[in-house]
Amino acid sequence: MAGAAVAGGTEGKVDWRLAAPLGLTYLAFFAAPFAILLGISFYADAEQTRLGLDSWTKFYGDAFYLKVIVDTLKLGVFAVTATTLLAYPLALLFRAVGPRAQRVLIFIILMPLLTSVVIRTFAWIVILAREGVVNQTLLALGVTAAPLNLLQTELGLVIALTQIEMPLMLLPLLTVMNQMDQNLVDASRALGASKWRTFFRVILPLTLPGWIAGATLVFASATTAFISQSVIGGARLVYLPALIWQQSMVVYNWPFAAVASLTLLFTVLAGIMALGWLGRFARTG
């Protein structure tokens, strides 16, 4: 490592030259086009011929693009605790269940990766739907008297995308729980702490490194889901994704879009930084 990082064998100076090929394809794929967005969301018109900021002005001052942000937040957030809840109790089965079963788990794990979302998504209107396996199950077991809408309401884009983000947390949070020394969670036990205390004092805060990765990638895959947005939520509701495509494609008012592309950009990084926060006041509270 350190030799890699001399310059034409000139101990102490770095060869930044190394860098360059990562740097160049930063600089094209991500500066380059940020800047470009930037600099369309500056005109104050459709046709880009005046600069101003009217296009901020319009989507900040409206109360509807607001409580886009909102909901899209809110949706990232709900993904972020169904799969939380969801996938601590499938990592602790993994963990104290045998080699064999653990392989027949992570075989289910990994399965739905191997499948497209477009076709995961479709898979869920089926399921979702008024004569779905979801309804028929409910009113065979008498828990309702009508079938439920789940298709084009929040409740059913939440059940979908925890399915589909599902193993985006469950592969971090193993990694860490493998980790994890049995001996600690033990020895709470033979002090008499309860499963639950030994859950949140021991083995909680041991797997957060874990959690916290998952939720990042749940959280951002989530509030960017465009296919299952659309498709699942439909025309009743309306995330960011949709509106920078509603914009862009349809609309064909650039400036507005790239507004609404920048304030999802910025979105998603106050959430990742909120949990990275999160983390760090965890572990030094």
The other form holds:
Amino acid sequence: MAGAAVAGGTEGKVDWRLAAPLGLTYLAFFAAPFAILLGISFYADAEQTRLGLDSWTKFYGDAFYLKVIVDTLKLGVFAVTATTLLAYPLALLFRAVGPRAQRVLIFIILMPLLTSVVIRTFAWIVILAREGVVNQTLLALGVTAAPLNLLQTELGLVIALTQIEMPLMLLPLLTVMNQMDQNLVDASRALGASKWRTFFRVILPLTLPGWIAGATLVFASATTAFISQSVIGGARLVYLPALIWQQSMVVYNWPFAAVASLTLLFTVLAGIMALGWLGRFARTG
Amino acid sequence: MTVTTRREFLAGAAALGFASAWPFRASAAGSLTAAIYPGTWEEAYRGVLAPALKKSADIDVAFDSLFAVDQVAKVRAARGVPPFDCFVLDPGPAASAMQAGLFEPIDASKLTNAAKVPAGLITSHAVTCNAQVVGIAYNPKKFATPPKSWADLFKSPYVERLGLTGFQTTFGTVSIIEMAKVFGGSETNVEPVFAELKKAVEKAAAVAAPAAMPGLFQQGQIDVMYTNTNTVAILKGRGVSIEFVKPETGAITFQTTLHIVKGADNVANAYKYMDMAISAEVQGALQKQPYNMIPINKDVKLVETLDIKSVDELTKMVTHDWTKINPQRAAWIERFNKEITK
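Could I have the structure of this protein in the form predicted together with its partner chain, to go alongside the form predicted on its own above?
Now the complete complex, all chains and molecules, led by this one.
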């Protein structure tokens, strides 16, 4: 009763007790492990007997590990770019067709989400392999003389991630696209703007919040996609998730794994913040 | 001041009662929790060992599906409150766990089948349940002659169809050590093989995660790999064109061992579980398709689908000392990462 009185009586004041269960859950299952992780990262040796900055200096003083960070970020950017390029035409098509076709489209878009990411990843092995669907088709059509190496390459990984992450980009985009006022698009066209100009000056700015939500999800998901990265990317492409697994599970160097984990966390956060900043810039700019 | 009503108190009490009754882990009499490798091992132990144990001793097994390295990491992280009673480990992780003091000592007199196992396979802290044999696997439809030695993997036409994997797994580590020996290295010196690996990696069909190798072979992405006979037999059983070759310097063997986790709740049941695992009944069933596990019980007559003809062959194979390998493994993994990656 007290909560209702406070909420009803004094506007703007929040009853913290309503937020307490979630807050405490975060404290126990996110803040506390995060603090432990941070603490472990300041051990100098794998046996965790001596404090020091050795793990941090080793990680950030080595060009190889810096490249791993850059590669992980790059993978996220590639996935966002590829999903964006494919999602916009599809979202525009979704807007243009009737309700029946929309139902079919939404089923096609949601279908991948109903299948486990592990199954989708392994399906991509069958598609991209040397004797897989893509290579067999290219060879049969005479496009290539020898099978292309698509698996174990960054290109192959980006192709697979694009399909795997596509629903995450499309769903927020479709929601925003559906709420867009058609009169604005029509007015732009009536005033003589070309289709491209209308797209870049009207549709794109209006749908930017949806794209930012989608891009955030795709970026966070692609940079942390351990299974797809290790199965399709192979061992020649090292990204932060695989490095963390290797250091914690095989080498048992937990301080170093903690540094890599915190780096991954901040890398993803930086990406998300950049996208958020872009959203604010778009609204004010 | 907050006043707790009778209703809230009852709800809280009920929640507490529910929470305490929740089966977080099997700790009742007649049960145990055992870690098991995902995949064939889980299928085999769930399908053969668990029903046999239930029938003979009325013990229910709850399996915790984890790779060896994950089991050790989980028990280390649990810090004295083990999440399961029994480990199943390869020599590398077993040596690490031994060093970290994660095992209860083994009293062989509690194992009725101990005498059926060759000498040395039951030690102070380990019960061997299976032998693994590692060598070269190739696709006979793609090559007129099979590769003969570890060095052949670095030559044409094999290198162009080779699947490379690093030091993350036991089979990967021991295979690369054997390659290093061919090029002048030793068990503790893999230096000579790195130059060869660097050259090979530009031509190799794939450099992949160990778990991805069978899938890549099945899909024709690779036609040569280093692996264990178990994987070869499973792929062959699925109609894949694959053959196992013992390299000229000999096939490698290592043992998979069962251990009781330090501080385990169900030690007595863990003994019964291990005893059943090494029994002729279970070992005889596990060597057949689709499990293809090499038995260690002397009473078991080997089936023809295995790539060895007698258990005695194991004694002539190449073995490795993991107490020497483990201290260097982290550096090898780092080196492989740095030199083999793009």
